[in-house]
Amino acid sequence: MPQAPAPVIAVVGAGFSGVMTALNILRRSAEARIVLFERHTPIGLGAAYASHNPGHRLNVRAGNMSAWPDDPNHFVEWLRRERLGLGPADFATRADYGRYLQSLVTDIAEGPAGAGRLVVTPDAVTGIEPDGEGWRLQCAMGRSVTARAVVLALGNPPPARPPGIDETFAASNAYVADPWRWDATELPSGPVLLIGTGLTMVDMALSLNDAQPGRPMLALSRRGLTPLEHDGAPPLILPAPPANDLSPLEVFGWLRTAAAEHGWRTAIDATRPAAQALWRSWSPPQRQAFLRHARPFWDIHRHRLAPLVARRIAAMRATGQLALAAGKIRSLRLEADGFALCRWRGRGRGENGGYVFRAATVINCTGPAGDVLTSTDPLIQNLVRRGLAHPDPLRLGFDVDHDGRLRDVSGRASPTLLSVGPATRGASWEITAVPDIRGQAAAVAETVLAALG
């Protein structure tokens, strides 16, 4: 009998889920064929790591950045060998953490077990539709690659337009909607207003204060907090985890015990191999208690700065440079000289508590959007629109199950069309960062393997 062909494997998206997914694919199988499709290049590095600014670093020690979940060790081992004086303990570049990656792309797919076996394309994938037993994937530039199953690793989305920005506004010369789609050295010179006081906006002052030193800028978020600083080695041994069924409310009283008794890092730190357990736990309005009133402050202590960064944000802010607000936008509107002029009204301070600042331009920080239904991406229309798609109940990205399912409009998982990373959030909650995907992409890859037999 003739041999049957190889089974080929769609994964849309390159950056860290794409890659990861694609290279747990070729260890767990000797047959299987990737078409990996990325419209930006090079591969491997999405939006957190295309970054060759040395002042980007990652906000996780060396130790914990490995991308394969069963050899820890792999990027400290990585950084020594490129001699790069690092250890675990430290906070390497993002551009070099994007090196590792790419360097794993050479080791797998160009190596004896993979070689052959990796089609990269250089395109956008529009639309995907069934055919017979797996799926016909439309591509930007014409051409249509089918597959028996398919991976979307779509990363973060560009952040929503926040509240006040009119259409107007939004299609003017001094807004940036998409934070890093942009070049700081083509912006022009004068204030600038950073909406979002995040991780992102961390990125944004630096790259902007090396662009121009000294620039101005005012960063506007509802409640003005921003991640706090990483500070000494972590702990060797860890308290234990919270008790998976915990409530929202008990588990931050949990918390409060464990940072009065360990330091509030590490009592962060011990939640974290519990936090999807939790997640999974608790009822819709539960999770969505939790992101009304807790998930600001979860952030900026779960989401920590590298202490060279934190020393730099600290001595913008020193010097007034760069100014933190906690407030709401009340109206932007370009003037005629080409500035945008911000009125925004102070937190708890009424109608009267109302403030202007003028910038030279906006750039969005809020971070990425969630909500496929108001996505403008073409494939996730697409999704949306056969009704292969939809969103999580809390419209945090797509509606999974626990192995990465997608879920169509009548509530089914299909076996053959997965999705991993940040655009399965409602499922996981703390899925955006390496420690998290790296796990979910070897999962991903197995589920995948399985449904295909």
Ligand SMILES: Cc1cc2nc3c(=O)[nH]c(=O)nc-3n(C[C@H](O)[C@H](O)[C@H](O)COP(=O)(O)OP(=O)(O)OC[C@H]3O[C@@H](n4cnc5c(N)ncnc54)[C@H](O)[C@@H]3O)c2cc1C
Second form
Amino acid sequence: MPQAPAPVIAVVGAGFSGVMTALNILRRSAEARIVLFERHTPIGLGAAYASHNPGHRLNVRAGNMSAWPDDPNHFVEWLRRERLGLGPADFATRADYGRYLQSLVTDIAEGPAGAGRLVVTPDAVTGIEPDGEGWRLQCAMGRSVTARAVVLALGNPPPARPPGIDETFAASNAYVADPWRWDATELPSGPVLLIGTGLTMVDMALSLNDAQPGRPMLALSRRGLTPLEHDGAPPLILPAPPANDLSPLEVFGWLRTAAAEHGWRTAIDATRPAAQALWRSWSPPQRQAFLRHARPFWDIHRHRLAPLVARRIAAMRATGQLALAAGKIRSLRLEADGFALCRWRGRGRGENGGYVFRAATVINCTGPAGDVLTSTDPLIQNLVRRGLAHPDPLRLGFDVDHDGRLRDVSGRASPTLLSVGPATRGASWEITAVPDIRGQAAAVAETVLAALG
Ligand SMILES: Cc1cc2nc3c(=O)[nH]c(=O)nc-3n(C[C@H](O)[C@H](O)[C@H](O)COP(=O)(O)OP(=O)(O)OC[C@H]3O[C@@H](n4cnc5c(N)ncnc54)[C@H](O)[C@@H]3O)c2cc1C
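Output the form predicted together with the ligand next; the form predicted alone has already been displayed.
And the full complex, kicking off with our chain again.
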């Protein structure tokens, strides 16, 4: 009897999520073949690990950055073999982490487990449609590929345009819409307005200062909150996490008590293992309330800066080179000399609390825009138009079930069209960083293989 051909699984996007999903599939199946699509080269880096700037450090300690959930020391061992002089409590450069991921691809895809079964296709997928028992993927460069299953690992979309920025300003040279796509050599010298005060702003401030030391910067956000710093080695033993059935208010009560006893860093770290279960147990209004009132505070405590990075930012603030402010942009206007004139109002200030800032460049650092209905990405638009994808109730990403299966417009979860990574935030909330995504990538690999029998 002729053998059935080995199933082809398409993985779209080759950042951490896509690469680790592909490698987990190769590890678990001796037959499955994978076509891994990536629109930017080289693969494995995504927005996070493509930086060559040695000042751009991981914001998670090396001891928690293994790509494999079942081998927690894997990254630390790699650092040791590379003789980088870093241990589990240290913060490696993001460039080194990118090299680590690429070494995994080489080891597995070219080793006995995966040889010949991973095809990297340097192209953007622009459309997906049902095709018999599987899917047909359409690419930007014209090719079309069929696959029995598809995993979307599209990463974080660029930020949405903030209020106060009109079409004309957005189209001008003074505005950088995507903070991950600019070239320091092309920016005019002069002050920079950074819209947002989170991790993206920190990255931009470091890069801008490297390109032009001393460049003045104003970072503005509604609350002016910025990520706090890691401190010392983490405790070996953490308190037990909060129970999974606490309401958002009860969780904050729990955090306050735990912080008073163990310090806020330990309290937050203890909550992390329960974060996804807590989110899932909350009703949509409870999730909404968390996002509205607590998210900025959660984010700055949860996503912390490596000490080296925090020190550089503190030094820039101390000299006045970088100012952080809480407020709202009222208008941004282009002046005759190409500069931007920003009028903004301080938080909690009345009409008299108005300020102006003249910037040579304005960079949008407001963080990823998750709403798939307003996405300008051709693939996401295509999936929404076909009814194959739609937003989760809070519009944080795709509507998926707990296994990452995309729900179509009628609410039916597809067994062979899945998503992994930040676009599944609506179902899991904490699915931004490696310690969360690595487990999801392994689970999604198993789900896909089970669906294909
Ligand atoms: C600057 C930055 C620093 C970070 N630092 C850390 C850290 O220190 N520690 C940590 O744990 N996490 C960190 N993170 C979180 C990070 O998001 C995750 O660790 C992880 O890298 C996310 O990977 P991803 O594959 O989901 O997304 P991405 O890395 O964004 O990769 C998605 C990939 O999909 C490709 N793609 C998208 N659409 C298509 C298409 N239609 N066709 C083909 N290709 C497509 C994109 O080109 C991209 O390469 C950081 C994130 C950023 C942005």
